[in-house]
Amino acid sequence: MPTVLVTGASRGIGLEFVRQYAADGWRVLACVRSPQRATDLQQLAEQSAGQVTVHALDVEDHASIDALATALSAEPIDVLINSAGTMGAGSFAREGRAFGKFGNSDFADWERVYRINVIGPMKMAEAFVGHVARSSQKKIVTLTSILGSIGRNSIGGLYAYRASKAAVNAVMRSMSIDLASAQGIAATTMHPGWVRTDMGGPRADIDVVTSVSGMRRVIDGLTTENAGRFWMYDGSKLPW
């Protein structure tokens, strides 16, 4: 039975990973940073005979990332997906263009957008890399984003976040070269398209289902040769 790690698992896009990847016969490390608030998953986990565990976890938190990784230390893990993202304080479905605009950066907010989004991923993969590595599939996959494109940048805005995705878009590809080599792990990033959840807000384009459906496509189908790319959940590619 392989085993997938999901960050960010209590709602959203990690939820339905969690609930994907459990229907489909894999053992699902469900993690959250309040695990007795997370009522869905919960009750996912119930249902799922054993299939689906609830683990306390923090991304801004490296003593809880290290805490995690030690208490799983015999768990090969074949896909660890870094699903946990943040666009910060405020709300982009709520107000479009007006959040995130020049002028109004709050840096305190862009600290904690960076912990999140960027080191919180860097985080997991040197702590989970042994795991990772030990498993049959070996792959690490990063949830991006669109906005963090420069090449499709054509309308400005969005400062932190954009940055943000920016950055662990050249993390997860520097990731890509150097686990590639030394221990056979592929790794990237992929954006999940505009789906409407909390974050993308009812307007957005498509559901979770077909979100984290397509990706799933694209994650079976990573290998270390394909690795390092800026997938769209559909398969396509995005400039970078």
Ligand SMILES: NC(=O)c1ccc[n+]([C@@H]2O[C@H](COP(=O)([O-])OP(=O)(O)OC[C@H]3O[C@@H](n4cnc5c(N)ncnc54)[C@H](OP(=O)(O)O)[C@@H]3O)[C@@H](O)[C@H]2O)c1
Contents of the next structure:
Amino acid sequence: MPTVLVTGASRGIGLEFVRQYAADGWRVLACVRSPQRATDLQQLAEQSAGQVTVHALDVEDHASIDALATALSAEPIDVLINSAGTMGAGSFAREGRAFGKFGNSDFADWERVYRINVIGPMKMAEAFVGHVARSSQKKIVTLTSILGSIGRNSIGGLYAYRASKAAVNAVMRSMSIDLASAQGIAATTMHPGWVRTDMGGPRADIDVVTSVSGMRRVIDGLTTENAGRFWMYDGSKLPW
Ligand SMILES: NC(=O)c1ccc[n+]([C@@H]2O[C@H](COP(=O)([O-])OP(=O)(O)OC[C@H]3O[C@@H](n4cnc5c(N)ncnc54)[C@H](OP(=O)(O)O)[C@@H]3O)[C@@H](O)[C@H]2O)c1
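Having looked at the form predicted on its own, could you now put up the form predicted together with the named molecule?
Up next: the whole complex, starting with the chain shown before.
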């Protein structure tokens, strides 16, 4: 039975990854900041007879990442999914284009967005690379956003979030090159679509089931040859 580790598994896209992989018989290591508050996930885990386990992990807290990597040292991890993410203070869904406008920067918030969206996936990969290398499938996937595409940015705004996703694209591109040759690991970024979650808001294009089913198909077909691209959930590719 393959194993997947998912960060940000309390809600939204991360929780749906847990649901779908568990339904397919995978072992799921579901990581959340606050296990007590993740009631939907806890319910899933309780019904799974040990197939889904819940782990405390804050991607801003590197000691918690190292502690989990040590606690799971016996587990090969076939697919590591960095789903945890933030848009930072405010909400695109609520405030539309006014959110993240020039002249409104909160730089403490910028730093937090970078810690979660950029440094978090890098630290996760460094901490768990050995677990992934010991697995059969050997894949690392980080959720990025079309808002991180420089080529597709025609409306401006959302500085911190856009910059963080462009940065994590660069991180994953380098990782795809370095880990393919050294360890046979396929590493990539993936845009989940505009999805109806707390982050995407109720007017988004697609539901979590469509997004995650599509991404799982792309992940299934991921190899060291086609990794390191800006994949879209439906299998098409976006410009950097
Ligand atoms: N929804 C969209 O339309 C959309 C579009 C493009 C890209 N994305 C990307 O897809 C990913 C998932 O988005 P989503 O829509 O599922 O977002 P969401 O509904 O807002 O959920 C965000 C998740 O990230 C977790 N998280 C935030 N900070 C964390 C931290 N420091 N440590 C650990 N977990 C943390 C949250 O945990 P708590 O419950 O503890 O807060 C929650 O589980 C993100 O990377 C996002 O940027 C989403």
